[in-house]
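We begin with a single chain expressed as structure tokens, specifically the form predicted alone.
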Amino acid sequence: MTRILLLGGTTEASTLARLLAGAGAEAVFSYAGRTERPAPQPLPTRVGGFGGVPGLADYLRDEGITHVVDATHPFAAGMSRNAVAACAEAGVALVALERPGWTEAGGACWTRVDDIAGAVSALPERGARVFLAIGKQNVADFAAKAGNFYLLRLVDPPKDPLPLPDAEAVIARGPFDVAGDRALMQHHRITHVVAKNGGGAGARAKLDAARALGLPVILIDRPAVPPRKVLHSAEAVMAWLGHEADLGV
């Protein structure tokens, strides 16, 4: 019997979950648990980590998982690396559902950096007003440039004070549009945008808004993941699964 583990947390994962549920597939949706109010899914859902590669491999064997779809965020590299290793150990088929990264449009002013440290280094020492569009992870690293103002956009309200001396958080869940992001940046007098190259249409608005306003963007490249099969749409993953198993479609 085919049994699928869908590692989710992205819009693409939710789309695939609906397709799997509609096909009557035997599947489990897994959230990492970093968001307090994750979107409900039409599949049985688990929340939390697995305990590294050994824990994930044990889960795959214990639950009779035959296929894993890694539809986590492109920057959830730890989970993706664990999935590659655990699937190899347990003999389970793996595919990544990964949205393509963003490409620079004409007139944009992007500086590409390898990691968070590179983004911190690329900012001015002081006086900048930064839209820090990287989620809640790694925010404290920007305290090294404490002379700047930082605007954060978070899904959940922060439980603790922001680890930056001059910062403000807005609470919102995407997708976002260019007009809204442009208004947000103008209201806060933003001078720089820092973003991760997550890809996808719903999160690109901030980059297009920055281009319209003539603002520089510091774009953090995706972390490296071991080689694996990668597909770029939920429909392609369904075809991959349908080629290898009868999902009732």
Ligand SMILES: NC(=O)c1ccc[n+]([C@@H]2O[C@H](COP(=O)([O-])OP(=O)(O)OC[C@H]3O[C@@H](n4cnc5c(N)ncnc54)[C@H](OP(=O)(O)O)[C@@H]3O)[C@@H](O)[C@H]2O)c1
Given for the second form:
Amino acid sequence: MTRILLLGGTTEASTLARLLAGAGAEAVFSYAGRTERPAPQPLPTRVGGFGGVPGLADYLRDEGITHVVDATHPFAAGMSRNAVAACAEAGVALVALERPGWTEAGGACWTRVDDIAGAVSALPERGARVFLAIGKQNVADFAAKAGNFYLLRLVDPPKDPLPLPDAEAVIARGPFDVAGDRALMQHHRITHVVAKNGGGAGARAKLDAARALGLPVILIDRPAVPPRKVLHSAEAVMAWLGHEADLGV
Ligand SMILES: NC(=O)c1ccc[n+]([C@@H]2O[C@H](COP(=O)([O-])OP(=O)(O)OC[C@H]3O[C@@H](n4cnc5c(N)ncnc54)[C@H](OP(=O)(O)O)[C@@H]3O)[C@@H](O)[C@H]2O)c1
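Having seen the form predicted alone, the form predicted together with the ligand:
Everything in the complex follows now, all chains and molecules, and the chain you saw is the first one.
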């Protein structure tokens, strides 16, 4: 029998969950448990890590999983690497549902960097007003450039004081639009935007808003993941499952 594990945490994963539920597929949705109120899914849902590669391989065997769809965020590379290794170990088919990265539109001013350290280096020493649109992880790294103001956008209110001396958090959950992001940046007199190249329409708004305002963007490239089958839409994954897993879709 076909049984699918869908590794989620993205808009695309939620889209695929709806399609799988609509097709009557036998599937489990998995959240890391990073946010306090994850969006409810139309599939049985589990929350929390598996315990590395051995834990995931055990889970796949114990639950009789035949197919894994990795629809995690492109920067959730630890989970994606684990999925490649555990699926190989357990003999389970794996496909990644990955949104394409953003490409620079005319008139934009982007500096591409490899990682968080590169983004920190690319910022001025002091005096900049930075929209740090990278979520809650890695924020403390920017303390190395403590002379700047930082605006954070977080899904949940922070439990601890922000690890930066001059910072403010807005609490909001995407998708976002260009008009809203433009107004946010103007209100906070932003001079620089730091973002991860996550891809996707809702998260792109900040880049288009920066372009409209003539602001420089420091864009962090995606971390590397071992070779695996990659598809770019929920519909393509359904077609692959229909073929591979005889889902009848
Ligand atoms: N990183 C981002 O910028 C970003 C942005 C938006 C959404 N997200 C979502 O947030 C979640 C965590 O991201 P991350 O960057 O912390 O990931 P990560 O660094 O790759 O993952 C760290 C650990 O978290 C657990 N984990 C991650 N995703 C999981 C899932 N869907 N189900 C069960 N366990 C999961 C795994 O723990 P074990 O080793 O114990 O199995 C994994 O080894 C992901 O689901 C991702 O899609 C991340």
